[in-house]
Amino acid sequence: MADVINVSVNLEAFSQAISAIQALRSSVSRVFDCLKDGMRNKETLEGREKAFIAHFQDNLHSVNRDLNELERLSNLVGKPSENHPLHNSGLLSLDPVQDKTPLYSQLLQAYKWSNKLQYHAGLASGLLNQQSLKRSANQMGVSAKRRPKAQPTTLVLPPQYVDDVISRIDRMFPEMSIHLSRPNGASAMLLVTLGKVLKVIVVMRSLFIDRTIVKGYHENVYTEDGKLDIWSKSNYQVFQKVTDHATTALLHYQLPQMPDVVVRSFMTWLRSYIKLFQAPCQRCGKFLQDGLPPTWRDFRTLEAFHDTCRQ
């Protein structure tokens, strides 16, 4: 991963003012020099002050001649970016041993990957406040003695409303067929069938989607005992892609007040997926990288990206 940092040197101001430099400084040795050496090789004594004063002010003239020089080149140069991810340490990446050296690339790296953590950590946080499960020892103490905890709204919707929310959900997206049952019991589970695309098995918890996996449409999503298999895993690095973006997504689409819009928001950024296998990245432009289509797809404008190409 070489991210390239934007540097606007001009190279060849710059070797120029480096010659510069380096005939200011013979310029300002010559007149050292002239001053170390006085007054020579003349008979008369105003001969030896004219001659001089003549090649004392001829050094001068050099030193600010070479000085207006190197300022007029200083000004073509330019100054690197400020606009480094990492502040000073962006200026690592101008080592041109890079190879041998990977100390920013690793740098950039662990900083994007903790950007994304304190993200995530922020969405998980915020949902489980909402769900009430933060506690303290005090407040173990006092609500027991007070009135119970109520039940989150979204857990104690009746079934009647699930079935009906779900139905008109179906019927939205011709190209999706939702297959709801309930084998254990109040709690819906849901097989999506997306085209001939994938199948996702959404486990939900009244109309709080509780768990999704992603498989091909042709995997088996069944246990031996014809059940939906909620815990095993697709065959195929790609659906396991989705299903982890499909985590993230449920983190993204919270709304409490409103989960029948929570449900269908994340049905409608499921359905993005119809063409998983035909959408080029939008910022890359390729239909493959790493052997894998762009498997993410942008929460707000539903645009394909590959993973690596989403930051």
The other form holds:
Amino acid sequence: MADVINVSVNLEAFSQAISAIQALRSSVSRVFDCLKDGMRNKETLEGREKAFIAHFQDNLHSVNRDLNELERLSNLVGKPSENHPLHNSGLLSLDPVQDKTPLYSQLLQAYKWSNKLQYHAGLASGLLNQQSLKRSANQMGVSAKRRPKAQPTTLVLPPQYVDDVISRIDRMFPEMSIHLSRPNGASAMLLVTLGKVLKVIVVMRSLFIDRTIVKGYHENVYTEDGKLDIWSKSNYQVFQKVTDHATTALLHYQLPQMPDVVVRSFMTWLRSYIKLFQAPCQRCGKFLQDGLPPTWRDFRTLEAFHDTCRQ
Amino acid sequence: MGVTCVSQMPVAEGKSVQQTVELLTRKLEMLGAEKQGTFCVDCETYHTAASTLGSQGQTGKLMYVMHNSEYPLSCFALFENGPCLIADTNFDVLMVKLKGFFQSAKASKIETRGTRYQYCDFLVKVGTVTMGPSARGISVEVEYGPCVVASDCWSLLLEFLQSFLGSHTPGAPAVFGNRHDVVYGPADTMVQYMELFNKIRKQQQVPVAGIR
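Instead of the form predicted on its own shown above, give the structure for the form predicted together with the partner chain, please.
Entire complex below, previous chain first.
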């Protein structure tokens, strides 16, 4: 994996240096050959000595030359770059046994995966924060020191105020009547009767709507001891469906600073169910889909749709 | 008690009553309805005894005493265009005691028996109408539980009826027309059955003793 290391090597000079080393080796071995051969047979002793010295000097010069050449080339080759961009993890790649310990490739994959995960998590949290389901008036992420010590005022309202708001809404629509009671402490429980179509039990928490249950007009909404039954579901599938839609509506209409506007919008939306059995679906034009009438009411336009027909 | 529509299904060409009932129930099962037991609605006719009729020659009135297995502890007594009384089952015993005023028309007992089907919030009852040993026709009753005001859900009921009755879908029953915003009750269903039985009785010209 030498390509991973960033080597700023002059490859030409590198190959030349290798051949220069070979040349140097051969000239050094020629020197020793010359010494081993000794003096050649010549007429006079001086002649032999001179020839020997001359030969020996030649060989030494060639060694010198080759050494200089090698030094020059080695300066050209340059050093491999000291700054590994991979630091310690790059060292893992240097001598692995790829089949048995694929450490470096696994390390790379794990790193890429965790990077992608972080990126996607960032995108998701940005999108989810746009559709906040928190219904309190507190802002998210406000530190404990900056959060006001007192509870937000919309959660602690005097019960008289709640009664007033509800009675005003009761008078708003002629076909809808709202009866308020407080059988379980401070939270109000409303029994809304809509024409002769349905009854809705609304459990509130100060002026926020907590839960709703929708039942038929002729179904029993009281338990055996005469209290309002806030738990049992309707016997009919259509009203079970409308209960689900009502729960969606109470999560949709949110305005933590002005809860009475929220209650008004919710009641206006609920009132559109007066024509539950009479209105055909705006999309397919039929009355029944899987045995159910159009149970969905659009939050803005209040038009009737089947649950499967809504956009 | 939801809004109910009772109608008669004509027997298919070249088929017996039994086969037509089977055709209907198969269509219902294909729609996705589940069988949920059986039902029975019966009707006995009484007419006012001659001794109580005044010298002006008032015509005697016919009274129908009906039972419905949907309300096993009740007994319904109604006049043709008059009020309907809902009493408990001891009323039958009472009728025996009132022999002097109301006389039972012999061999006038007519009943319909069949299976109940449940589809979503609809309760469908398909029954064979029999008078004595012979099968005279087919009754189809559809109840839509959640709604109690007749005028509200007639279009919805009509759509459902069309889905399995096809071309034999009936028109709106008479009881729906004259009462707007009045809560529908079991008495209205019994009035519809009474009208159906009378229609079936008139269809076959079998002389029934006791009827004027």
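Because the structure is predicted, anything quoted here is derived from the model rather than measured. Positions refer to the first chain, counted from 1. Here, rigid core means the biggest group of C-alpha atoms that superpose within 1.5 Å across both forms.
- Positional change of residue 23 between these two forms reaches 2 Å or more at the C-alpha, relative to the superposed core.
- In this overlay on the rigid core, residue 277 has a C-alpha that sits less than 2 Å away from its partner position between these two forms.
- Put the two forms on the same core and the Cα of residue 286 is off by less than 2 Å between these two forms.
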